[in-house]
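Below sits a lone chain in structure tokens, taken as the form predicted alone.
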Amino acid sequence: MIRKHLRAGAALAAAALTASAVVGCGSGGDDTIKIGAVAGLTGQFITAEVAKTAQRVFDDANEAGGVNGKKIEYIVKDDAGNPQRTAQVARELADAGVVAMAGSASFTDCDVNDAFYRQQKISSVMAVAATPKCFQSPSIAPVNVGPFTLMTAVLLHATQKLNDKNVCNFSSLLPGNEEAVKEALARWERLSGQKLKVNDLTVPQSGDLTPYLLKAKQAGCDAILFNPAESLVVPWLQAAKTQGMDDVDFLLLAPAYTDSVAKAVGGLGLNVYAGSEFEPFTAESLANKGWRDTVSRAGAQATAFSQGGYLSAKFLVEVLKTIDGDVTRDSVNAALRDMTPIEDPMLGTPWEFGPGQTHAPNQGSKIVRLTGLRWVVVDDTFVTVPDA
């Protein structure tokens, strides 16, 4: 169903390219600098806290005098998780004259709008990127680690820190992500020198997961990577407890690193680890101080998603301030291309846009462990995934 929707969205995107090509060259002569975002304010993938936090960052910049004497006008469009709507709102933002995007958090934005952003020369500093296309575009540079680098990071933690020898993978594939998942697993194999004991890419998005756990138990897996969304993580771990898998290290990704998962399965006594996209949002650390203050004043929920909103808006403001003269799409693109990499304590590696044809600047993750009903940071250093 998702694949069908994506095809429909791509077709609509192609049809709309020509119509939108003659309008919307970016602001510069107006009184404001218009920044856009595509987010899920309704629907199945709600990311409202991202836009709220980014808005607060832009409000702070405006209250401090703006950029080159102009105020930032932040325009957020709700795509409701619908690919056709995702294509439509991107064109509305282009027609409104946005000079760039920041704080976007949509599951379909990259797949549907990548070609449009290239054609319109709109750069996106994305807050929450989840599909391969987000990391393979010359027009998009996410601030988050993303699920694929995160898979490699948690597997490295298992082999380097937990000394697991029989590492197994049980992952679900979504339309378009098969090659990225396989490359993430192969990257770990190249870096660790180990091979997966079991590599099962057939885990469904619903149904009884017990047969997969029995397969892992029979194979003698020391560690099990499991990538599905939060809704499947709880039944997966509950079934693992039923099977008596107390000595297995369960490796999860960012969607499982939530307070609700901690409350639901923290009492099971299993060995559960997860990778974070940034400085872990549950840590009361100095690195999180600026974000925590901002998200509080924004009245938004403190989550890893809101961390992405905060950083994407903050980084774009820093880049905008380096522009001399009018702030236009062309001047923003030039500034992003030529920018000095930004170091931030919430990231394990510097963030930059740069001139590359692909962008995955954030390669650092911290590992958290479920301890009682709380997630606790295991190691205060980032696991930085090297090239391989």
Given for the second form:
Amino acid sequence: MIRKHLRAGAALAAAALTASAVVGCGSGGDDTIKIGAVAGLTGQFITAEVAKTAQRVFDDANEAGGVNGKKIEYIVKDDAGNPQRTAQVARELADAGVVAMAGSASFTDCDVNDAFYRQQKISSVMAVAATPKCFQSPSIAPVNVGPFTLMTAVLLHATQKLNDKNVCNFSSLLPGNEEAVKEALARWERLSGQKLKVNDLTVPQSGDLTPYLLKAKQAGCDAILFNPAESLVVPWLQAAKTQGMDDVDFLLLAPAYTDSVAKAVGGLGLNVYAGSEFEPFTAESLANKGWRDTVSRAGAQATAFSQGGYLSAKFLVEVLKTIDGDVTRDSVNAALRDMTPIEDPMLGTPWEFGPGQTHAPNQGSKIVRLTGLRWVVVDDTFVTVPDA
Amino acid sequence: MLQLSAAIAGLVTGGAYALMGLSTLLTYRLVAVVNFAQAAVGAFGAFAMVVLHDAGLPLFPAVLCGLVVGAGVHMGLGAVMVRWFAEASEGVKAAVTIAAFTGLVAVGLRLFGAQHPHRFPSPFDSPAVTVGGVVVTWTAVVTMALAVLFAVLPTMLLKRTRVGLLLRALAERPTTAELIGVRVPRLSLVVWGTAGAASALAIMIVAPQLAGDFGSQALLITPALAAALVGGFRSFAWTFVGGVALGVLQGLASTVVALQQYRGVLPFLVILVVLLWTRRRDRWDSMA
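We have the form predicted alone; now please give the form predicted in complex with its partner chain.
Complete assembly follows, chain above in first position.
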């Protein structure tokens, strides 16, 4: 009998809570500033640490009194790496009344939602951008360098610092990124005055990669750029070791710059370099201090992705603070358009949103080298890719 | 010369395809199920091994545990098949395994991490020989030897032994076999278990060579089914040949500039040709 009452009570309480939540949603638009994010909390690409770190930044801002006396409410939606979900959650966020997006880390967000963000006049300060669309939209400005500028940066490192003469590219193309990859390679050719010895854009995302390494060996490549995901980097380097390619410089991009890659292939003793998106996350430098503190208080994994989450949230808070009066989509867009560029020691170039039709503010990368089972920063200055 | 070395390099992948193809054929021949989840089951066993090994268990017991996990997961799938789908058509059974594949991949990605690669121990990684400028590792030799074994053993078992005879009866006419006194459920569960352990072993051997994430390993089922198709879902020897030929062909295709982009499609073109050739005497109009 008592149990029955309890159950009825619980049901009533739940109903009351739901009702108040619904009412809260309806009227909450006035007393909080809503910021949204699309991230992969489940599925193939898990980017949970990005949203967690950004959440901590917003919590810190709220504890310090909020923005113009208002608290920030951060709404993170999981798209599970599924384009249909990506489109759906963006609409849910727009309906919830977000004034901007920050800390998004979804590989489909830009391609699926770019037009929707333009139409709804929502600006996104993206944490982890990986497709060309993210860098070609008037409403998206990523904080990370992105795979294309990074390609040019690591190639420049090979020609300028390692004096490699026969530079080769073995990349795989994902749907929609062919032009951007070709442009990144052409940019390096214009800047360095060299030509790629081998340019192979047909590397598959699965299977044995030995035939490609044999091709590189026969062509006499001293430096080999390789772009696929982390899971393919390990067999690539293992096969290279088997084929005795100890004197070649292997150039990798940010997805390869992880602790698990270092642990898996550090023992091989190959010359492996990677470009970092920000101040290298493995470096115990002063530049990383604020991020490291935040990420540990957030209880999130310290990765390059979480650096993106930290910076995007931090930059947006700084911009929000410049707004006088109501914080709405329009006032946020105006503030982002007119903002003064923000210098941050974690970035090689200042970050700004600005009025442009495209945004790729971060053009600087540091180069890390696999030394033993750890990634070590090679040169303490950022390689900034010049315009060309 | 580059073609020759690429072809030799392709033998490793070919061996892997053959191994998975033969495991799939084994399940089909013995319990009459086209199992789309075969590679996913193998990957489950292999990742269980890696996780235990990473946690400090020595390699040999970890491998044993991995084989047990592979066998267990496959027996679970087998139990579902025997209990609810024993009388269902091959199409229905195949559809059930596709559902199992989707489920296993989702659970596998969750359990073993989607992003960061695991380091698979590769005890046979040392070079065995150098042929045509290609260093061939012991892994390649072991893969090939194991594939030959996978091809020869079931053939011998089915043709020469009494258990083989019972198994053939089980696959062809399960109900009749049960009526004449064959203990169908028990026997088929043993078969499911063995095939599961075999796939786990196959994946453990080839995983260090290929992308070390759960999704890629589970997708090995595509070339495996292709190899089994070359064998007409009957012949172990031709499945072996099909698997190896697929690997070599992919290696070769990567050296021909005009073909590079179509590398992934090429094996399927070959299968089409093989199927058309083997079916050339069929009168297709009379089959309808």
